[in-house]
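To begin, one chain is listed below as structure tokens, in the form predicted on its own.
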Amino acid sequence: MKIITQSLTEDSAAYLQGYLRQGDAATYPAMIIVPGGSYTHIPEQQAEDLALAWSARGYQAFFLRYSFVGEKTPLLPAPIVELAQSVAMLRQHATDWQIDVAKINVAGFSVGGHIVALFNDLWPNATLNQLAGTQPEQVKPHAIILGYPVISPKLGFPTDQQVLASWTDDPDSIAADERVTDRNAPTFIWATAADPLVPAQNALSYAQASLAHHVDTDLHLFHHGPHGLALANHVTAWKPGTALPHVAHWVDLANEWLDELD
């Protein structure tokens, strides 16, 4: 395996870290992990563990360190722009990195899920592509995975208006469930009904919007588990009760679903 780190732009701290398989296959599908962290940080070890889990399943895997609160004011849409630039970067380096350009997937968790959900809504959008310096065909995702995602400030997170103001000066524009279109990529969503931080209604609302627009949608709501489970196994367990074998099935379920899309 080869580990690479690529800066996205000269005017931000954002970068893409990759874990590249170096096998005999001509190309591999790709997975970009967009981790959580309340827009103030990312848990890099967890992000790496998530990437390596997809590498083990035959993917060229990456994680995105996007811009945080305080680095851009207001923060959004900078992380969405950086994700678009990341997808374009994978297409640009597809030959060197042995990537199948038809199978570039993105997985977001918590506020990373907010970034990914909005990116899914907006990848064809002219304004987003102008900000990213891209064209829609360069940033079109194959499929989207959302884990315990933040979807809209109207659905219970964040609860602090000062925090929300640091994200955006237009809260309606970041309600991802209200911006779904018929062009959204196939979407796999999972959450836990007991999540005490980001209500499961976020996941349900995005799934309902996706179904209303005839988007291929696969929804899994597990009955038990706190926020931030990541792989939900011993690898990413961060306190007692965060290694949950039932919830950990989400990775295999998502992998099976991706295989069915081919």
Given for the second form:
2 protein chains.
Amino acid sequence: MKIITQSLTEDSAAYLQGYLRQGDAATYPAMIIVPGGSYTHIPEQQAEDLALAWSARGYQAFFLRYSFVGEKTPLLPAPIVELAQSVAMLRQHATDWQIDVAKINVAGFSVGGHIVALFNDLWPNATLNQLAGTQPEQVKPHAIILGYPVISPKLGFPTDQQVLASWTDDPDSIAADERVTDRNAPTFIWATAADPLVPAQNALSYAQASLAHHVDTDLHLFHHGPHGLALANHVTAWKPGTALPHVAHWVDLANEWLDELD
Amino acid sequence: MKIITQSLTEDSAAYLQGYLRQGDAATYPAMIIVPGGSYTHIPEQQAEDLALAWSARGYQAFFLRYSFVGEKTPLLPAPIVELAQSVAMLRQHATDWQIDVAKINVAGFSVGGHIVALFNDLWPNATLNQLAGTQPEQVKPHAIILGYPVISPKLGFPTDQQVLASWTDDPDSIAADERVTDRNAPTFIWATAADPLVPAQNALSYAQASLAHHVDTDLHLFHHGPHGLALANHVTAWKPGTALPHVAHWVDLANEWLDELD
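Beyond the form predicted on its own, can we have the form predicted in complex with another copy of the chain?
Zooming out: every chain and molecule, the one shown earlier first.
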């Protein structure tokens, strides 16, 4: 494995960190992890652990350190633009990085799920591509994974209106369940029903919108567990009750689902 | 194993078939399978295969042959009454049948899921218990499982109004998602997003009602697969494309979820 760090643009702190397999295979599918962290930070060790879980399953894995609140005002859509630029960058470096350009996947967690859900809605959008300096065919994802995602400020997170104002000056525009189209990529969603921070209704509403638009949808709601479980195993457990074997099935369920897509 | 057949009442064709473990353990948890069949028949071999899957996981397993359209007019609530009588019968025979009375579970599939979902909503209901000749504490389920359930005639099945009229003269009363209460038992729900017969919205609506009433809820929506997959493995496959390893995880997911309940 080779670990690389790649800046995205000169005017932002965003970068991609890549965990690149260097085997004999000509190409591998790719997975870009978009971690959570309330739009104020990212847990880098957890982001790496999530990337390594996909590396272990045969993916060229990356995580995105996107812009945070305070670095752009309001923050959005900067992280979505940066994710579009990331996907385009993987396509651009496909030969060097041994990536199958038809299999560039993105997985977002918590507010990272918000970024990924909106990106999934907007990847063909002209404004997004203008901001990113890309064409839709450069940023099209193969499939997306959402873990305990924030989907809409109308669904219980954030509760603080000042926090919301730091994210956007147009809250309606960031309700990801309201912007799903028939062009959304196949979508795997998981959450815990008991999530006390980001209500599971966020995951359910995005799944329902995806189904309504005939998007390939796999949804798993596990009864127990707090917010932010990541791999839900001992690798990412940060307190008692966060290594949960029932929830930890999500990784293999998602991997199996990806294998069943075209 | 001992196989038993037990009639429920003199005035109906309903019966329970039991697959009883006869080991040294004093008691086992129980699982009553309520199969599908459009309220006109039940697939007995599939019902047995579902029961045996739970027997193999350490349960005293049963399936219910409930009353069909034509045997009662309109049919409902007869099958729900028969399920209540079945749970009471398991409690009554708990010593003989080596059943842990605190662990009587019910699993319904397709219209069997409709019976089980309504039973879950109504087990404390005075009218239901009067019809069944039972008390609520005799019929209380420990937990329920719903596979590709019919939930409400407002959600796309049945499409034929004559069929619906043969089920009930009060369609509102059989919308199971509208009758969930805080007393519902823990609920595991699975379906396929692509189900062309009973829309997955049935499963989603019941899950959302369960969550709204703080019911322990585990929900799994698998992207591919037709209606009526049962075990979704080669044991119950009835045509090409009905042995689906991704979907077949539901049995172990449900078993694991049951083990995590009190």
